[in-house]
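This document starts with one chain, in the form predicted alone, laid out as structure tokens.
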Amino acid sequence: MRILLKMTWIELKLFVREPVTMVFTFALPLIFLFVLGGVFQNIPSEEFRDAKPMDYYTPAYVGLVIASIGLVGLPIHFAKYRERGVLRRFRASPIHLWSIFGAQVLVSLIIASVGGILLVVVSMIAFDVRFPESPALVVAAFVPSVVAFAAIGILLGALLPTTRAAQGLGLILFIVMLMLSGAGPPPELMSEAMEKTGQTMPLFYVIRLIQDPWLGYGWDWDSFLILIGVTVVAALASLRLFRWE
């Protein structure tokens, strides 16, 4: 446990020094939020699940904060470690692979919590976004969502050999999920093909899992179980496929 906490503290300091990660985690969701806040009239609409657009998008963009860590931050972080030989040194040390992965999950939870709180506070001040209907369930949805995307990020970091590859693929996945998973146009406004494609992406289920208790629709067990499955598959694949060099 002491090793895990020490590694988490070190990894946290290294994580916040990554400019790309900081932009995608803290700045970009806020920029999108203000752009959409200027586009839509903030009145309830069927397309936004009978909620005001900014009440709809605020929990969705909390999901976007989570996705940015898993799709951009973690893969780039691991790729840099691999290029600089850090992973090779870890392999020669007594540190277990689970400790390395665990530290990344804890860092993801800390960074996502800060980014999510910042986003919610700004939304409430700038757009009069309402407080969640079920705050405890929103928090309960937040944790498995972060863990699922941390597992995805670790898997991408385990497979992608270079920083350039991690950055390129991460950005593509981020943009596609942004547009099709409910953080861009609501699924109700998409074509059937686009809607079904969005439902194959983990961000769709993260957004629904956080959004449902926020808007008063209760707990989405289907989304929760799907994210648990994504976490287990990604974690097992990472352990089997992880490349130290």
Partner chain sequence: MKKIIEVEHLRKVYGATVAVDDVSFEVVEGEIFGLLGPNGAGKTTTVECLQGLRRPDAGKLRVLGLDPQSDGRELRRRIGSQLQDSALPDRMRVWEALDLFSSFMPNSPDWRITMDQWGLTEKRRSSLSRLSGGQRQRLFVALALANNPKVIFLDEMTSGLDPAARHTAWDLIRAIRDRGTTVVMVTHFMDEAERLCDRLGIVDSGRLTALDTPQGLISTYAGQVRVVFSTEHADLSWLQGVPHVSRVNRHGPRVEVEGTGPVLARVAAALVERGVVPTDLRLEQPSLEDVFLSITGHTIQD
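Coords for the form predicted together with the partner chain, given the form predicted alone:
Below: the lone chain, stripped of partners and molecules.
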């Protein structure tokens, strides 16, 4: 436990010292917010689950913060560690793989919280987004969402051998999920095939899980259970498939 907390603290400091990653993680969702914020008239509409567009998109962009950590940040982090020989050094020490993974999950939670709060505050100020209907449920939805994407990120980090591979595949996955999972065009405007594809992606369920209590539709058990399943499968696969070098 002590080792886990120490690793987490050091990793957090390392994250803060890496400006490029920080900007990507925190600024990208804000850019989306401002670009798309001007596109729609901010009146409730059916396409946006009877909500105002920005009330619909703000929780979806919280999902983007989470997805960018899991699909881009973590895979690159692990690939870099592997390429540089950092994983080799950890492997030769008594530290357990669980502590290495656990520290990444905790760091992801902290970063995602900061990024999420930043995004929500900005969109409340700039686009007059309303406060969530059920704030406690939104927070409750946020945690398993981050954990699920951290597990996906660790799995990608375990599988992708080089930084280049991680950058390439991570970004592609991120963009595809972003377009199809509810953070891009509203589902009503997508073709049936696009909508079906979107529903195979974990980000879809993250956005659902956060958006439902935000807009006052309550807790979505289906999405919650799907994300738990994703977490368990990704964690087990990571432990089995992890490559130190």
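Only the largest set of C-alpha atoms that superpose within 1.5 Å between the two forms is called the rigid core. Predicted model only: the values in this text are computed from it and were never measured. Positions refer to the first chain, counted from 1.
Core-superposed comparison between the two forms: the CA of residue 21 exceeds or equals a 2 Å shift.
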